[in-house]
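One chain follows as structure tokens, the form predicted alone.
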Amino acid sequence: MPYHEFEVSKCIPERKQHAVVKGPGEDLTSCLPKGYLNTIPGSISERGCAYCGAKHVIGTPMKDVIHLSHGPVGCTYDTWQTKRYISDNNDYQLKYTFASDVKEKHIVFGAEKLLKQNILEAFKAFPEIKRMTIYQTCATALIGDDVDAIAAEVKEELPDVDIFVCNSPGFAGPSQSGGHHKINIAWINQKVGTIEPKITGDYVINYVGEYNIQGDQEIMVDFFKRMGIQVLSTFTGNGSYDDLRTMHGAHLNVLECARSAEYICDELRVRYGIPRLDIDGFGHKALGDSLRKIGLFFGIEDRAEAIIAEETAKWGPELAWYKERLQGKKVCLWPGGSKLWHWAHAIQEEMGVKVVSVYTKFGHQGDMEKGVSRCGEGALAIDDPNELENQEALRNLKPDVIFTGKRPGEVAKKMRVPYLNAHAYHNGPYKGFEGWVRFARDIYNAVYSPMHQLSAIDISKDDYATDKGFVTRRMLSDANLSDEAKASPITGYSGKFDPIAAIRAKTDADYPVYPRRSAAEAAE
């Protein structure tokens, strides 16, 4: 197996088995790093904890909820506002976060009274919000605070409120992925089936594993509505607490991010017989295939085809414009989990770039398998890398751009490599046909940024030209193109800065009205 040993990690020999270089003709039997294991002592991991995976990734995107962390304030602060989980209720869950602010004295004497006081104060401060999630942290789990008992007491005193308790302290798994599992199972055990759904259509889905980063969920729900599909709930981006209690009433679970939410889909299938359908909202082909699959499931393929034809006709030429200018640009695809394989093939096929490295911080072995299989010869695949390994990889691979999170991205910028935020996006949404063109636009802007190119020059020692005038991205990107390509009437992305406002302005009258199926047809 072609293991790759980083020079900086030779003092941690176990790290060698966590990185591979894909050689000629190699498949997954000979080119797969170890993955989803406990971080090796001495390696400064970039992983988050299980509490972060539960609260920050899955819990926080619920929009009409008081999100309270029972623990030190630092846990809460670290999981607040670092992702753009927007919502159509004025971004309540982004503006406000809550902590019981446990101190040393509470560790000694217990923090249950403090927790109850905080719960009551939070409901009093926001009387319009009647739902709460409470997240256990390491400190309060270790001292044995009974969060469930305190929640039950409050619900007796305030009968109009409902509280969900997620016991997912930071040590509950090797990474944030452990927290994903905890909150998935806790939600279906505690809340699913406690409210009966209101069914208004013939085709009803739960949209699962979608977190509405800069409006992704609203883009996709718009497609579903155009197909005449009722979205009963979204787990959890822009999702309503009470809607998510009705998940048992859907006909189909449409799953986007399998890494974070496949667990609840599998449980809904076992307990309620609801089938699971995995889709992908990134990339014109992948999204088109996903809409077709949903249409095929419900027998409404024609509706899906109409949307695909309209959207690709509108946005396909602009995507091709960017592909011509991004051809062969080297990319390090370093996200957290499932984007490793959601993006790897799509950006290469539809944008012309070359993925020279993939990594995952909390992905499982299956995520790495799919990611590696979609990369070409010579790609470097890394599991749970540390910062020094990242830096060594950047120096050796010399990518044109890196897609990663904010922390490693800022380090990349200091090394004169432009980065795009793979977790929260730069100028999203990136899902949808238009969103994919926005993503290509952001890649183009990063790769051909005159400022980034100047930043690579150290004027204290490097030679630099003094006779060059004003330079634009277009001058840089079109320098070696044909005259025909330069003369194209397309100049890049033509959409609006904010595509979400128009979707939110839509009413039911703006969507097609399809005839309802008869009882006999529905029973077939």
Partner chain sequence: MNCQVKVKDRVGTINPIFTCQPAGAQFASIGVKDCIGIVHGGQGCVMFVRLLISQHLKESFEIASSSVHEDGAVFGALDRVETAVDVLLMRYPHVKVVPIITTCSTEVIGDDVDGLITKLEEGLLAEKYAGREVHLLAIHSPSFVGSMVSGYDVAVRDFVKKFAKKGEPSEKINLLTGWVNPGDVKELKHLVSELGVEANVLFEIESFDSPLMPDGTAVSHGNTTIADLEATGSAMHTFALNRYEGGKAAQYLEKKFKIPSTIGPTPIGIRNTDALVKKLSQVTGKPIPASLVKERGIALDAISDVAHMFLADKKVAIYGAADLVIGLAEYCLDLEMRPQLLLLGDDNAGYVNDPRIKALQDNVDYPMEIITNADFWELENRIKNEGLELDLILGHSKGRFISIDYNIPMVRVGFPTYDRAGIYRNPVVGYGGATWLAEQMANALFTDMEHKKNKEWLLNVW
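Next, report the structure of the form predicted together with the partner chain; the form predicted alone has already been given.
Only a single chain is listed, so you will not see partners or other molecules.
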């Protein structure tokens, strides 16, 4: 096994099995780090907890719901306004968060009464919201509050409300991934099948493992609607609580982030016979193939082809413009789980960059299988890199840019490696054909920032020409390009600051109307 041992981790030898270098001739049977094991205390890992995996990652993107955490205020506060999952419900789920505010006396005497009062208060404050999710936290799980019983009691008293209970305290698993699992299983056990879907079309999907970061979901749903596909529910970005109770009524589960949501797809496949189709919404080829597959499944591939042709004609040239300028730039990928494999191959093929490392915060070995497969020889794969390992890797790999979270991004900045936010994006959305160009644009802007160039200079020592009043990105990126490339009429991304507003402004009249299939056709 081509394990990579970090100097800084020699004293914690168990870490050795968490990093590998993909050498020539290595494959998955010889090259795979360990994953999803308990974190080494004191190692300064970047992992979160199972509560945040359930509440913050998967629960809260549901848009028409009171999200109540049963515990002291901290868990709620900390997982509020640190993500960019927007919704077309005026961002209700982003703006409002609820904590039962457990205090010492409740720890001693129990907090069930407090919880009930909380639920009633919250529904009273927002009379238009009739759905609620409740999340256990460490403190209330340890004192053994029976949240299910309280929820049942309230439902009895308020027949028009519905409540979902997720028992995923922070300690329930090595990372946030434990919470992803718990909420997936809890949702299918408690909620799926409790109301019947309203089927309005012939082709019905659930869009799963998609969290509408900066509008990703809305971009993708727009494609589906242009194809005449009914999106019954989205699990969970911009998703509606009641729609998610009807997941059993779809013909196909279209799965993006398998890391966080494959469990529910697998269960839906076993329990209801709904197939699971894994797709990539990132990258022109991968997204095109994804739309083709969905089209093929329903016998409407031509509709997918029309969209792909239109979109790639529009955005392909700008992507190529960036690719020419990003050729060979070294990239470190340090997302949470799924983006390491969503991006590893696609950015190399379509943006010309070289992925020198793939890290995962909370991924499992399954994610690393995909990641290691999709990156090239020589790439360093690390499971749950800690602070010092990341710094050592950055010093050794000398990447031109790193895609990671906000806090590690600050570490990278100090080491003179520009960062892009892998979780929340810099200026997304990054899904869709246009979004992929936005991603390329953000990479380009980071790599060729004139400020970044200046930060390398020590004015007390370095001799550098001070004859220029400014330098543009083009002066830096085009220096070694051919005259033909330099003469390109393209000047980078041509889209708007916010591409989502235009989608939200669309009405049914803006989408093609396809005739419904006859019963005989449908039976085929």
